[in-house]
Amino acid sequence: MAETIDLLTAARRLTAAEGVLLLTHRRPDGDTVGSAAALCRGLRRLGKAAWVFPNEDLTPRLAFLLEDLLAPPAAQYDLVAAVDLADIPLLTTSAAQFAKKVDLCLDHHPSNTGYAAELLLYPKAAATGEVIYQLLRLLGVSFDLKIWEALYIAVATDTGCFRFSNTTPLSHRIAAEALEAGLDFHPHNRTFFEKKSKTRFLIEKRMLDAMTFSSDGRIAAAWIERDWLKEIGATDDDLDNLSTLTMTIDGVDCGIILTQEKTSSDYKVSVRTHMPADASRVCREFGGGGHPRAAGCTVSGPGKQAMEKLMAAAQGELARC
């Protein structure tokens, strides 16, 4: 079990290291990539040899953040740090070699399992980007525009562009400082929150046509098969944040989306809730976890049966509220 440490101790560990390798999670989002990019660039500004381990799931929409930061095979490091990575199964296949070698974990997930030697955990932070911001400030890093860009994307994506209930005053302060530094935020907001491919519109149509509601209308759920996704040429970027659509339906307090995995009959599950329902408690019944408003897990198919089991778990959670 990890030793829980504070910001100052984490800063000391990073200061003492000569080379740092940063790990991001499977199916990377803006927070894990943005946080890793900001920390990597900040450490380099302090003269460290810092790298981000290549993530085979990285999509084009986020790849620009890691330009010139990906570790080559011969990269030298003496500290391995996981960023926004709550549990060992969230390591990518290529990063599984580090399962028992993570020296430091920087995270905001309450469900973090404490797998690293040391853990800096801020469960009330809206994003790990908030943790990285405070860490870089403590390290005395002079922020450049690329660091601000990475932090903005980390915080903006995990707060739904500052709309979700997890948004904190610090979320807004980071955004304000980024804008004051000269960040052009509009292209990023359009990329992550407005612009959709035609394929994405097809997916949303299919999802809405197949939507199932609980008898009281408080739960909305749907599943999507991989064969159909292959047929229309869907990418991981096209599948991002589908579950948030369910929460725009009036009267829905819990949204559940199941997407079949690429190489198996299992389904990736995304659960979203409105207060006071806890999405992480729903997912915990299936070996997953996350945050009170947003959580995930993986379940075995067939899709319809899996969806029904999740809806039953969600119904139990809503009954407790």
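Numbering follows the first chain given and starts at 1. The term rigid core refers to the maximal set of C-alpha atoms that superpose within 1.5 Å between the two forms. All values derive from a computational prediction rather than experimental measurement. Compared with the form predicted in complex with another copy of the chain:
- Hinge assignment between the two forms, with options Lys100, Glu56, Leu70, Lys198: the rigid parts meet at Lys198.
- Two rigid parts account for the change between the two forms, and C-alpha superpositions put the rotation of the smaller relative to the larger at 17 degrees.
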Second form
Protein chains: 2
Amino acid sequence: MAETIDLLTAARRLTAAEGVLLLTHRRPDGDTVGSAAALCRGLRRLGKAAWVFPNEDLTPRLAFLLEDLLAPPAAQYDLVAAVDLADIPLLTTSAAQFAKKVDLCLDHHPSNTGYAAELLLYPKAAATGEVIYQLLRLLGVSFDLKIWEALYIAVATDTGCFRFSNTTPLSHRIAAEALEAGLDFHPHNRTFFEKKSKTRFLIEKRMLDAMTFSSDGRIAAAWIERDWLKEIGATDDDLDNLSTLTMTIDGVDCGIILTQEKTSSDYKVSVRTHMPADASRVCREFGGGGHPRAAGCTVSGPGKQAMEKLMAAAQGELARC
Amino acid sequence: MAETIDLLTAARRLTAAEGVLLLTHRRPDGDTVGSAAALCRGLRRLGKAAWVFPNEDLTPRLAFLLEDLLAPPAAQYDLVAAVDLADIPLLTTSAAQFAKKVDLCLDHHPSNTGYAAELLLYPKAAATGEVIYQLLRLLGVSFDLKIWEALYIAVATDTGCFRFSNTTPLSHRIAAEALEAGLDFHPHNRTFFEKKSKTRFLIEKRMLDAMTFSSDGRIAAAWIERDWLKEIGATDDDLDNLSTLTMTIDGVDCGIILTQEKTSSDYKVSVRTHMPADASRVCREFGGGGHPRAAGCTVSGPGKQAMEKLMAAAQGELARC
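So that was the form predicted on its own. Now I'd like the form predicted in complex with another copy of the chain, please.
All chains and molecules follow, beginning with the one already shown.
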């Protein structure tokens, strides 16, 4: 198990290092990429050699943050730090080589397994970006616009643009400072919170058409088949967070979305709940798990039957509460 | 024309008054109600008699802010102040009696017509709530949770939960302070930015199904008939901001939504554009008008033909840019 360290100790570790290699998590989001980018740039401003290890899952809309930061094969480093990475299986395939070599982990996930030698964990931070902000301040880094941009994206994406319940005063203070520094934040808000590809539009339309409600209206569920997704050219990016859409409907306390796997007739299930219903309890019945408000599992098809099984389990969970 | 005054002068006027009556605008939004509520509570904390004039358009989700603040018929006041109210026609029917009696106006709309005797206008503020915040600070008011709640709602609703381009550093700083003060902000975010009535869900579904795109994909348009809205029991609240949905689709530069009027075969048209296309130019062709990014007009039916006329006008505007 990792030794839990405080901000000052983490700052000392980074100060002592000459070269730092940063790891981001599988299917990277704005927080892991933004946090890594901000930390990498901050360390470089302190005169260090700092790199972000290439992440093969990186999508185009986040790639710009790492443009000049990606580690070349010959990169030299004496410290490996994981950013926003809660557990070893979340390392990408190419980064699996570092599984037992992570010196320092900077994170906000309460579920962090402590796989690193040392762990700086702020479980109440809305984003790892908030941890990085405090670390860079302690290190005396002068922030440039690219650091503000990376931190803004980290914090904004993990809080749903300051909408989710995890939003903290510091989330807003970082945004306030970023805007004061002159960050052109609105194009990022458009990209991450507004823009919808035509494909995504079609998927949402299909999902709304296919939506089934329990008789009391508390459960909303839908399933999507792979053949159709292939037909419209959908990517994984287009499928992101579909289940949160169900939760916007008034009266719905549990949303269930089933998406057929790429290479089998199984369905990947995403369950969302409002307090106090526990999504992870629903998914555990099918060998899955997750958080109280968001969980997942995999079930065999066909889609309609799978959905009905999930709805029955959700019904049970709602009855329990 | 109003005399333009600064923050200090506005604070002096309020300090000198013994009783203050606050006016909000027609079809009140979170900013006009939140600003009036915060100012009213702040003035009361300074020992003044302060009231908000009842607004007959007030919807249930904002009414709670004014619960104990509504002026009784016998309310005494020596200063009438309008909050977030840009022009005389925006007074509600019952408040029209004050048309020539507004002593002070606190606003952020660049279009403010200067109808009040004195005007404090911060055109770069994201919300009038930001003006009120600064005014209350200058007045030395100690903020309680109800003031924070009102200011948070004012700022959050006018910035689309900190998403729109008008968001300022102060928007975020007010939110940061409100959260630090212990405001339970998330239920408000759910109410204003997440929750969707079943009726709204059905309308969005229908709109997506009916959506027509121009061949280049830059125009998205749909029309909705009143009979169907009646059938599902839709209210005006359910129809709010439908046209902004079209603008989330990638590639769409102009969104047009036509909603049939309650009592005629005419259609109320709402047009939204991305830079540089000018929505008000499109609507002016049909005797309407508005802002460059958001405008409206009324056209005669039937819906399909009306939509096609609007799309042709939008085509012309896009070609001009």
